[in-house]
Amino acid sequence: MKKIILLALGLLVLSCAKHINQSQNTTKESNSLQTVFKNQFYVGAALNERQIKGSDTKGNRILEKEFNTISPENCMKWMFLQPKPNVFDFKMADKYVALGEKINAHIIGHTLVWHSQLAAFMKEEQDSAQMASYIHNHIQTVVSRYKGKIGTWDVVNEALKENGDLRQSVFLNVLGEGYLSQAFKWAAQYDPNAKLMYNDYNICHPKKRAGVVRLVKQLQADGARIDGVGIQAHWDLKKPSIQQIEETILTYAALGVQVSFTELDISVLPNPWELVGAEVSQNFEKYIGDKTMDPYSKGLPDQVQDALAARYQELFKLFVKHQDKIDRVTFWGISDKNSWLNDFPIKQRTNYPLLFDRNYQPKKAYSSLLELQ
C-alpha cells in the first residue's frame, strides 16, 4: 500500500513539475517587445517589399511576434504611388495595408509630402496653381483610399534645414510656406480620425528642434491639426545624449502634441565628419572600401555588442519614463541583414543597428529590452 501511495505522490510531483515548466516556457515564449511595452506605447518595424509580400518568412515571423505597428520603407512614397500625373499604382501599398490588417497592427502611412523620392513631374512643375492641384489630388486620393485603415500619417517629411529654417524644396520654392498647413488641412479633411504627424531627423539638435517648435506653432496658428512629431532616431552609440533626447520629448510635448520615435536604429560604425543627418542625397563614394569606415565586416566584437545593448536599454528606460508623452517607437527594419545603414552613408558596409542579426537571431540588445518588463 505504501508503495502505491509513494508512486502516486511521485507521479503527482512529476506532473506538477511538468506543468510548472510548461507554464514557464509559455511565459518565456510569450515575451516580446509588444507584450513588454503594451501598456506604454506601440513598438513597430519598417517593412521592405519582401516582408510586405510575405516572402521573407523569418522576418515575417519576427514581425508577428514582436511588433504591433508597421511602417512602409518605400512603397508609399510619391515616386512609387503616383509616378505620372493622376497615374496611381497601389499594388504594393494595398498589400502593405492588407498585411497590417491581417496581423492587427497599427498602420502608418509614410509619407504624403516629401521633397525626396518624388515623381519627376513634381520636381519639374513651376506653376503654383498646378503644383497645389497635384498635392491636393495626391493627398485626397491616397488618404481617402485608406481611410479608416491607416491610423497615422506622416503628412510632411523633412521640411527643415539643420539650422531650423525651412528647406528650399520644390514645394517651398513654388508655393511658399503655406504648403505645410494646407497639406495637414487636406489630410485631416479626407480622414478626420487619422493621427497626423510631422517627421524629421536631427530634431533633437537645439537649432533644428527650435525650428520644429516654430513649425508646429505656425500650423496650429493656421488652424491646421497636427497630432504629433516624429523623431527619426537614426542615432549612434553616444549621440544624441539622453539629456538631449529628454529635453526634446518635454519640448514637443509642451506644444500639446504626442512624440513618436519613428525610424530607430543605432549605428555602431564611424561616419564621415561631413555627414549631415539622414539626408539621403549625400554621396560618400570616396570612402567605399575604406576599412577604417567598415571595421566589423567579419563580426561585431563582444564589447560593441554590450555597448549597443546598453544604449538601447537606456533609451527605452527614458521612453518608459515618459510613456504618457510617447505614442510609438518604430525600428527602421527588422534585422541587420536588411538595414539601410549597410549602404548609408557609405555603400557596401556591415552595420549592426537593430535587435536581430543577419540570421534573424535576437541580439543582446533585444534581451536588454525584455529585462525592462
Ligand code: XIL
Contents of the next structure:
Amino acid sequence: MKKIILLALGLLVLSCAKHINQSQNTTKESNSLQTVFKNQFYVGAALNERQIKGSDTKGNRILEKEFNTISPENCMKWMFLQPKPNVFDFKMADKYVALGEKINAHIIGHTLVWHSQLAAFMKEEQDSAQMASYIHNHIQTVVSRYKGKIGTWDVVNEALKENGDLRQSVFLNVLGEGYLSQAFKWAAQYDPNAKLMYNDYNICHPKKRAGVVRLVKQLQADGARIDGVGIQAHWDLKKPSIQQIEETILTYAALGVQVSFTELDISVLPNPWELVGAEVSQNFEKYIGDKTMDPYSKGLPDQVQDALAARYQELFKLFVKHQDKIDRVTFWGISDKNSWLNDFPIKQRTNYPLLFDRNYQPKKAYSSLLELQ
Ligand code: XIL
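Right, the form predicted alone is done; let's see the coordinates for the form predicted together with the named molecule.
Once more the chain from above appears, this time first in line as the rest of the complex follows.
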C-alpha cells in the first residue's frame, strides 16, 4: 500500500513538474511586445521593401511575433505612389496593405502631404488651382483605394519650422495655410472611419510644441477632423527629457486628440551640432569616415547598451503611465541592421537605435521592456 501511495505521489510530482515546465515554455513563447502592452497601446514597426515582400525571413518572423501595427517606411510616399501627374504605382503599397491584413495588424498610411520625398512635378508647380487639384486627386485616389484597410493616416507630415511657425514648403508658398485643413477634410471625406493624424519631429520642444497646438486648434476651428498627433520620436539617450515628453503628452491630450509615438528610435551616436531634428534633406558629407562621429563601428560597449536599455525602459514606463492618452508606439524599423540612422544624418555609420541587433537577436533594451509586464 505504502509503495502504491509513494508511486502515485511520484507520478503526481512528475506530472506537475511537466505541467509547470510546459506553462513556463508557453509563457516564454507568448511573451512579446504586443502581448505585454496589449491592453495599453499598439506596438509597431516601420517596414522596408524586403519585409513588405516577406523576404526578410528573420525580420518577418519578429514582425509577426512582436508587433500589432505596421507603418510603411517609404513605399507610400508621394514620389513612389504618384511620380508623374495621375500616374500611380501601387505595387509595393498594395503588398504592404495585404501583409498588414494577413497578419491582422493595424495598418498606418504614411504620408499624404509632405514636402520631402515628393514628386518632382509637385515641387515645380506654381499654379495654386493646379496644385490644389493635384493634392485633391492624390488624397482621393490613395485614401479611397485603402478605405477600411488603412486604419490611420498621417495626413500631413512636418508642416512646422523649429520656431513653431508654418514651414515655407511648396504647399504653403503656393496655396497658403488653408492647404492644411483642406487636406484633413479630403482625407475624412474619402475614409470617414480612418484616424487622421498630424505627424512631426522635435515637437516635444516647447516652441515647436506651441506651434502644433496652434495648428491643431486651427484645424478644429476650420471644422477639419484631427484625431491624433504623431510625435516622431527620433531621439537620443538623454533628450528630450522624460519631463518634457510628459508635458507634451498632457498638452496634446488636452486638445482632445490622441498621442502616438510614430517613428521611435534612440540614436547612440554623436550628431553634428548643425543638425536640425529629423529633416531628411540634411546630409553631412564632410563627416563621412570621421571616426569620432562613428565610435562604435566595431561593437557597442556594455555601458552604452545598458544606457539604451534604461532609456527605453523609462520611456515605456511613461507611456504606460499615460496609456489612456496614447494610441500607439511604433519603432522606425525592426533591426539595427536596416535602421535609417546608419545613414542619417551622416552616411555609412554603425548605429544601434532599435530593440533587435544586426543578427536580429533581442537586445537588452528588448528585455527591459518585457520586464514591464
Ligand atoms: C526616412 C526613411 O527611413 C529613409 O529610408 C528615407 O531615406 C528617408 O525617410 N521622418 C519621416 C520618415 O516622417 O518618413 C523618414 O523616413 C524619417 C523622418
